[in-house]
Each structure stands twice: as C-alpha cells, then as structure tokens.
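The chain that follows stands alone, in the form predicted alone, written as structure tokens.
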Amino acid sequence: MTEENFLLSRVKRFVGSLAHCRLLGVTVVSAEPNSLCLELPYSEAIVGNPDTGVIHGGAITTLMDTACGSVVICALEDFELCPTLDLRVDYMRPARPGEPVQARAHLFRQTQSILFARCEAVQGERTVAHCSATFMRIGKDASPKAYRDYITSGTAMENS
C-alpha cells in the first residue's frame, strides 16, 4: 500500500467516525503527507439564508476545522488526537447555492507540543473562506487504543 492511499484510509476512518461529518456528508477526496482535501455536498439542511440558498458560515467553519484537524493525520508518524487550541476564519464571499465546497488544508509546522495549519474553503478555484488553526498535541495514549488500533489500521472496535 502506498503512503498517500495508508493515509487515505486513515483519514477516511477518521472522518467517518466524527458524527458531526456523517450528518454533514462530508467526504475525503485525497489526503497525502502534510494535506489533504475534504468535500461538503451541498444540502437544504446546510442552508443558512433560505431566501438566497447560502450554505450557512457554521457549517462551512466545521468543514474547514475538520479539515484542519485532519491533515495533523497526514503529518504524524502516530494517530493522537490532536484538539483545536484556536481557529481563524475569514470569509470572502458566501458560498455558491447548489455547489459544494471542498476544504483544502496543509500543515505548514509542527513543533513538540503545538501543530500549525491552513486551510482554503474553494469551489472550484472560487475561495470561500481561510482559516488559520493550531492544535495542541497529548500524545497518543491519551485516546483510547481500540479507537487509535481502529484509525491505523481498521481494526473492529468492540463495543464497550
């Protein structure tokens, strides 16, 4: 198996088992060492002014943090949970009624304890929005092994 397609799988099972991403829809489309690319479909249930259509900043916010936090993912020898210390979103323009934004995220740094990355909020080449975020990183024993084994490698979590 090839890196790009071992993260790939990595971050699927990541993603899917975020509650808040099956709501949403929202997909993997490539994830690769230190980036990767999410997709939100666009829905009536992501509406935010029904008078326009346009998909509501909050869902495109979770789209970008998800992002963000993800691609630590594609950056760490080891699955840890990675929480989000802060964001920063700048909205350009609303988000085009029917379309879906992709969110493109890079992590640009990584120290011991803090991790840095940015993310672009497209549709097609259009930019929605940025964002800026840092994560504080725990290590990988503060989450439990049946979630990390399952993550790394799709090993089944038992129910507890």
Contents of the next structure:
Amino acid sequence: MTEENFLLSRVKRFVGSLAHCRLLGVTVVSAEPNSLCLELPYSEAIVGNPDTGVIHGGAITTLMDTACGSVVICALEDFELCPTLDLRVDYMRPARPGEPVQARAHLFRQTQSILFARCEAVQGERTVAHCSATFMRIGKDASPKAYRDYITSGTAMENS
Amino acid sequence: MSTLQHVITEALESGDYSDLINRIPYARTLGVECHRFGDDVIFSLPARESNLGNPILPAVHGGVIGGFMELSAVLYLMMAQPGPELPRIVDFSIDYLRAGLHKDTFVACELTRQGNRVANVIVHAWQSSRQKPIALARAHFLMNGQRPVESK
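Next block, the form predicted in complex with its partner chain, ref. the form predicted alone:
Below is the whole assembly, all chains and molecules, this chain first.
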C-alpha cells in the first residue's frame, strides 16, 4: 500500500510536469508496480468532429502515449526519462461524447536498453483503443538531477 | 450534407483552409495551420507552450506530434477525396526519430493507396529540415461512412 502511494505521487508529479497534459486535464487514477491508470476528461477542446462531438483520435493518442510513458516510472527503481521509439494505436470504436476516457497501461517487458508497454483506452467496460509502445533507456544521467529529485521525492526544482 | 462537409467544400473551392481548421476544436487546441502550394499541402504546428511534454529539453509532447500528424492525415484525405463524411481512423503507427524541440513543426502527407473502402496515408514530420524527420507515421482510414462491423 505504501509502495502504491509512493508510485502514485511520482506519477502525479511526472504527469503534472507535462504542460499539454495540464491543458487537457489528464489525471492519475491509480499507480502500482508495472501498471497504472490515467483519465482524460471530456472537453470541447479535444473534439475532432464538431457534428457529432466525438473526440479526436489524437487526444486518445496523447493519453495513451502519456500512460505508456508514465508506466515506465512504475517499473524502474530510479526515475529516468525514456524517449518513445514507436507507438501503434488501434482504434476499436469512437469514444462516446461527454464521457471521460481511461487509459490502463501495463509494462510487460524491460531490458537494459528497451521497455515494452501496452495500453487499453476504455469508457467503462467499452474498449475504445489499444496501444503498443516501445521506449528507449538512455540512463538516468540523461535528465538533470533537480528534475529527477522533484519527480522521485517532490523537492522543489531550484532552476525552474 | 453535414455542416462540416459544407465547410470542406468551401475550403476546396477557395483554397483557404483556415475556416475548416477553425471548425475542428482539437485543431484549434493544438494550433494547426494549413498551407497550400499548388496541389501540395503542408501543415504546420507553431511552437506553443501548451503543447510541450518533457519540460527539461523542452520538447513537444509525443502525443501532440502524433495527434498533429493524425489530424493532418484526416485533413489531407478530405482534400484528396472529398466525401459526405469524415474519414474514420482505423489504426495509427508512429516512429519517433528525433526529439521534437520547442519550435515550429511541419507535416506533409502522402496517399499511398486509395481503395474502395480503405485509404493508407504516410505522414512525414520535421522541424529544421525535411531531410531530418522527427517522426514518420502511417495510418489507415475507412472512407465515406464505412463502419467497422460491430459484433457483441
């Protein structure tokens, strides 16, 4: 339980540090070792078809990219920024207008250099999209210590 | 004819796509612009704080680059194959080749194959030079109201 809370805080700080996720209002629902759940609220700003009110696939891509990128934090002991190598999204059906979309991501394989994640975007029991993503490990020294300390323990970043 | 399709028809006739883009809220949120050079179209995403992901580099959120490319592919298809409905995306696959830095991003699309039901589009994204792509993507679309069969 304590570990879950500590992962949840890390993921919340990480997602909160991404300007575009703040704009879309992405929140962290849960985080545990190797998996997590994020939520994208419905808003007019992400509508792709003004005639139907259906949100644009790109917003779902952003949600799933963030979910897969953040689940990395739930799998590694130290925080490292891991650039996305590739991402593939299969759209099962349009998201229902007016309802939030949740992304449940799972890290299913990690090696010294690569991380493999999968993610499902859902509205309740209804699957909206599936995603599979690969991340590259560039080492924790590739990101500044102040940022790492902020994500891992919440210490203020002096230089920003 | 949907109201959006009416705007598409007008955009095709006038060659001015700003009204069309302004009608799509997600395109406004990202700040997508469309530039036409003869029959060629280049989409641009001017640098914008609210599109950033990694605050350290800083870099454009990978999802924003993906969303921008996806949206560009839809707009490109509507221009290439005007129809009564918006093309519906089936799948989208993106390779990130370089960090998208906090500056303007450009996109060009290529219609690889247009079948009766499905279209395949390749999307190139770059910043400083087209010879140095930051991402490559491909997407499949169902055209003109074709719907996936819903099985329960």
